[in-house]
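To begin, one chain is listed below as structure tokens, in the form predicted alone.
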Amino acid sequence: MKLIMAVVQDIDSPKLVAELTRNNIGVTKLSSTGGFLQRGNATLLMGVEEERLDEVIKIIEKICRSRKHVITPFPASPGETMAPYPIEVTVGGATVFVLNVERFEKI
């Protein structure tokens, strides 16, 4: 048994949760916020048998694509200077953690 923790952009989470559910993969969604852009994310928790691990990863890869986004950075603290012009950053995709599960029970 594996625990998959996937941090995805809010914009991708509804479609991803629907696709996982369609494939009979139980998922729990937690709201979270990213550190760099301070944008909304979703952290999805899934407990799956090891045989289904690659299937779940492929579903995540299919739906959670990286995209370019233009931001105007602000100084982190008073007195700091930063470029006053917009910069392009890559957002989206997914950060996926796979952990071994010692015990799993549905009660």
Given for the second form:
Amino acid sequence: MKLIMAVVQDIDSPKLVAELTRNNIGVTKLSSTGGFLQRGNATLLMGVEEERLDEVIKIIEKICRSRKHVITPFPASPGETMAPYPIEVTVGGATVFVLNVERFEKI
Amino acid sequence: MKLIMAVVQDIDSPKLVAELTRNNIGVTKLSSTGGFLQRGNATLLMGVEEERLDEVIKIIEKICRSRKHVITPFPASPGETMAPYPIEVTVGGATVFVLNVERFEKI
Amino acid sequence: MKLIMAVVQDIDSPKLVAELTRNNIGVTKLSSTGGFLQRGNATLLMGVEEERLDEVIKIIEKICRSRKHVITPFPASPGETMAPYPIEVTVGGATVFVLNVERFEKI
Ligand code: NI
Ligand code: NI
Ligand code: NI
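Form predicted in complex with a further copy of the same chain, following the form predicted alone:
Whole complex next, starting from this chain.
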């Protein structure tokens, strides 16, 4: 058995937990912060049999893949004369660690 | 040295932390959610020497063993004419991962 | 690659996260409680290449080393006739686990 520790963005966490649960993968979610500004993210723990490892990582990739969003910012102030222009931001991404489990007990 | 990561129910967590502390096992508690409804649980981290591993897992089993409780639900509404009947619910249970620690530093 | 799990005191956590970030070590911070009174601490996760392991542990030692602080407690009550005398308390310290990472994915 392997233990997957996946650090994912808050925005992707509920959808990923739902998709893993739908595939009968038990998930424990820890609240965490990370990155340059220590923004909110989630650290998910999953105990996974070797033969399902690739499948689970594919699910994480599908839900959390890094992608571009185009957003139009609000004007900085009400009197702002320049119209705001749309900018592209990147969301998603995940950091996945797979650890070996020496012993596993379901009590 | 081994690292035990134990996911336990909120209801069992304070008693388990107390019992481990009484046995001189240091415990770090992380708040977490898990299971089908992502209810509150706790993830406990313990660094344990190999020779105490069985002892610690026995303590977790003793405190967290899955057991039945009989509860009598409140009537669904005040006008309910059917008397509520007692139902059995299962509480407890734990998921325990034992990982190998390659290096351990106490600073 | 190795996964470092470091349990550090709340008082040291922001400075340690800043110092690790400054050295381009990504850190995920989990809120946790630990020790005899289960006071607030932080559990930090870092994925680190083998060749930077000693460097990262040295940073943790530098920031979190156990040290004495002299504090002067307030009198126990306003009518207290005994002048309070300064006492020494120990702060800092860290527990560091290094785990082997079998597979690492950056999504
Ligand atoms: Ni296995
Ligand atoms: Ni050992
Ligand atoms: Ni490596």
